[in-house]
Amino acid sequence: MSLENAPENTDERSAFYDRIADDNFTPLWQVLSNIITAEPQSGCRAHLWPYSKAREYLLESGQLITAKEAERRVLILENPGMRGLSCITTSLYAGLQLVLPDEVAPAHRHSQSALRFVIEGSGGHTTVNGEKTTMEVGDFVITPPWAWHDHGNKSDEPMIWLDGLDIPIVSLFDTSFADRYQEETQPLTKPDGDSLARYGTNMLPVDYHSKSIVSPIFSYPFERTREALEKLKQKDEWDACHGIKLRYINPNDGGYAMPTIAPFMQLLPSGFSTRRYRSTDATVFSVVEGSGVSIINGESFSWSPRDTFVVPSHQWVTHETSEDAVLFSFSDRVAQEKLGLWREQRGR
């Protein structure tokens, strides 16, 4: 049957296929089993990027090129199964960005949505649409599509963060646009903390009405997130597959904070072994605290703070911890859910 295998070929059929190929036709029955598969088929592979090596390469790059010359001094985390495609999963991009003391990554904007997750440093900043936020380890920061943004570092130490963007999704739709601001930095039009005060305290301005697909909060401090996880830990109610896992939301509607990227933070207690789990959203993890081992499709990956690893779509994964562990992660789950594609399966 053509859903599993292409029908048997004959000389007459081959001649027909060759003839119609000249006019750019292809018989569906010859390729159906390749393009509509019984289960997800992906080149994405499980992989872990140790931070010790990544940091060494990043600091070396800092001696080779400035943030201004590079536009963004980033080392792309390329999935080993899709080298040359500048992606960590089939739908998402990830990279590690370095901003050295007194540097500025110049202001620009693009149609891609972006997140920043701070891995190292204190006191650097990012400015989005006229509002600056100071960046601390564990903070989750959003750059909405087509929003002006620049980064800077007035501290004495390097700032390093994980970038996550929906570049492959935008490229799929041929909707990539980008623009450079006329100055190196944009003017500040709002006080620091303005968006968090207006929208991040379970209250909204009285006459505020918005259906924006992006959260009006663009900086989610880790201090608040960590406190929430610790409070929930006291209840001792652990999901067998996730421990305690929270998602960052858009206060406008309670949905995901971003339109194409779903960000999460989870806590796994010391000595915890999760039940087998798989889902269709390939997921990128960044280790915030603790250490452990993730077994992905039978392959073991040992991780510690600041490491990054990826779990491909529809591959079984378990996590085992040797101490309390906190993991930040992001995937395309929000897009899959909107399209009616997302699936999960819990093992026994």
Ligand code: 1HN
Contents of the next structure:
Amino acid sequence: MSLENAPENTDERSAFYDRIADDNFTPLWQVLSNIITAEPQSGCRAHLWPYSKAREYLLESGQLITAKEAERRVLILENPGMRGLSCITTSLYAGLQLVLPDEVAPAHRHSQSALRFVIEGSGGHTTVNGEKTTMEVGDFVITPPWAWHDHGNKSDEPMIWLDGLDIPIVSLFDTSFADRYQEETQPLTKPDGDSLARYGTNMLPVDYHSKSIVSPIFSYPFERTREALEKLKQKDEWDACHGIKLRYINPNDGGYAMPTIAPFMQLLPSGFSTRRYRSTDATVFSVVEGSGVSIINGESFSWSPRDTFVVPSHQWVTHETSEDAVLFSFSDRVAQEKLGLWREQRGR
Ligand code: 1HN
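Next, give the form predicted together with the ligand, keeping in mind that what was shown is the form predicted on its own.
Starting with the chain above, the whole complex follows.
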């Protein structure tokens, strides 16, 4: 079922539309079928950004500008169907960030939430609300809305990570605020690993009762996530569409770790072919281990470690692997669920 197309035009109607347009009125019946569609009509297109190319461009940008001058030295992964809009899906932003040895990305804060997913390097760090977190490949790190954050790299290798932000969502609501810290970096007020020890060991401090919608854990180390997936592989009751898929949670309530972005990690065992699946949350994938092929809306995308690819809303997808593959992903599913909008469909 779809809504009817616009009614026929007559000279009399056209004259009326023109006349009321001057006073900022528009007849709904002329636009109804464009604004209420039977299915999602998105500009968002499936796409894959190979890491070899991304890395080359990032390192080249490292010769052109410092992290400090750029504020954040990031190459935006711009959806080919929405160029110029600084987004990877209609509702989310993604980019790849480079911090070179001894560089600092200065402290600031904004109302947008951010996640970091570490792709290359070891021993770089990000400081969030007075707590420093060391970054290792595969770690998932949160910057909550309005939290002071700065990044650094005291190692002798480049650090590269994927940034995911809810920039288009915040724009939609016209709620963007940002602020620069008075110094380049913020003071450390907690020991490293404090929040992980306090909130991230399946225990909570006695008398802790936070209802915060952002997880109090800043960093979810890859090591633990990987171990969990490996353990779950032993019992071969895998989801036909997702293989073994876990979501990162907020220990306050078991909900998603962030209020606007839902993060996941999944393992697709070697030789696994997923059943067709689609959902309304356009999803960004970052390949951690293994290689495979995803068929998105009939188009084939071959991926290998460190590549990024995006699956648009409501497009059928299947994944196929010839070795164990580990995929990190994120989408706006958490926001859609809260708003009663999220849908999924499993094919045969
Ligand atoms: C930001 O603050 C970071 O803190 C990265 O690393 C990317 C893109 C737009 C706006 C703020 C960061 C960003 C950003």
